[in-house]
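A single chain, nothing else alongside it, follows as structure tokens in the form predicted alone.
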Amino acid sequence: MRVDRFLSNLPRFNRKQVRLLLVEKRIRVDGKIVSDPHAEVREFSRIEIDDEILQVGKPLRHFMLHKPAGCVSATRDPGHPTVLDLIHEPDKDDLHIAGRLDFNTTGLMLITNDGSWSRRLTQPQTKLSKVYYVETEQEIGPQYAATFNQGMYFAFEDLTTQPAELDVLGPNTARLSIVEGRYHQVKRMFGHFDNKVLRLHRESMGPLTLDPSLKPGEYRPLRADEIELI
């Protein structure tokens, strides 16, 4: 919600004295000063005129988890444990995934309250990157690397893909550096070569990059730097 019509729907303030209140710089949101009638406020916002509070708030949480196989990325399941089973915090319903990964994809997966970010990381106009490492069934021929930077035409749903890197590490090997998460994107991209991918481990989104000191299944939360970069 706006925070000039947060502001009105309380009984207090016409649409007057809201103005007057931006201008003279009397709101604070999540502890910075608001003159702009359109920034943005949020449930978990902590809203405040001078030095009383109109909305307590949530804080806002981030962490960074290590996916492991054979987990499902939602926040409920009724057949399989979920990301989310991994998460042992408080009030975790208010959690929700930024970037999903399929069943037995492994790696980096960002969990958060805080939508604003969430749709920064995740929107397709930031083209944030997204790399993985990739195992194949069959060998990776020069012509992958060429093919996938053209950009590949997806049928089902009439698009084609934006280019992407690939860095060959081994016959079988590769880096793959997307700026989409298409359903299945990875594996329909090999599999336009009939090579089937055997392992996906994604290892960085954008500037946040997995900790290697997080083992599958385990999370930490992340830094004051590493929310910023986003």
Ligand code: URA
The other form holds:
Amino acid sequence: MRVDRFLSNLPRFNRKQVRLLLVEKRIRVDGKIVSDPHAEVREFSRIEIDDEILQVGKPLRHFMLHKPAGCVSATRDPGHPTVLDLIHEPDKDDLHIAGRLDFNTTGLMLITNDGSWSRRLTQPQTKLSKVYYVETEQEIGPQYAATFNQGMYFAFEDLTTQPAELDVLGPNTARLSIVEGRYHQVKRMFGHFDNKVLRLHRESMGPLTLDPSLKPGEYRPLRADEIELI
Ligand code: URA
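Could you present the same protein in the form predicted in complex with uracil (URA), rather than the form predicted alone shown above?
First the chain shown before, then all remaining chains and molecules of the complex.
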């Protein structure tokens, strides 16, 4: 929410006082003085007035997981193991998944407690490309690339997908780059040609690529330089 809103929600300040506090540069968000009333604050931001803490904030955490097949991209599931079961960290309830994968899809999964970071990563406007390695049941025809690149109409959502790039690697294998993350998007795109996806593996999301040293089921924290890329 906006910083002026956060401050005027506190019982001790009215709107006029809030404006003044900002103009007088008495408010800090995550250690930086903020005077713009529109500046965004998050539930994890540390917010201070002078030397008094108004909101403690929590350390932001970001992890990269190599999702194995046979686990659910959810924080809880009554019947199956979830990706969160693979993460051994305190305060797991604070974490959420930035960009889900299907039960049998493998590859790069990002898990964080940083809501605005994950929004930047997943919102369609950001147009970050997600790259998938795909293996299919039937041969991949020469017409696929142009069809994917034109965008495909998804009747259920009543939308046309953004242009996607297909790089055919072999008769039944390809690398596909898409900018959205619609429900079962890759399978539905190949499904248009009645071609079943047998294996799907996410290699990268925007500038973040799955660390080749991570085996399925393993994870590691992101480095500061990786977090800043998003
Ligand atoms: N598209 C799919 O069909 N499944 C996934 O898991 C990811 C993208």
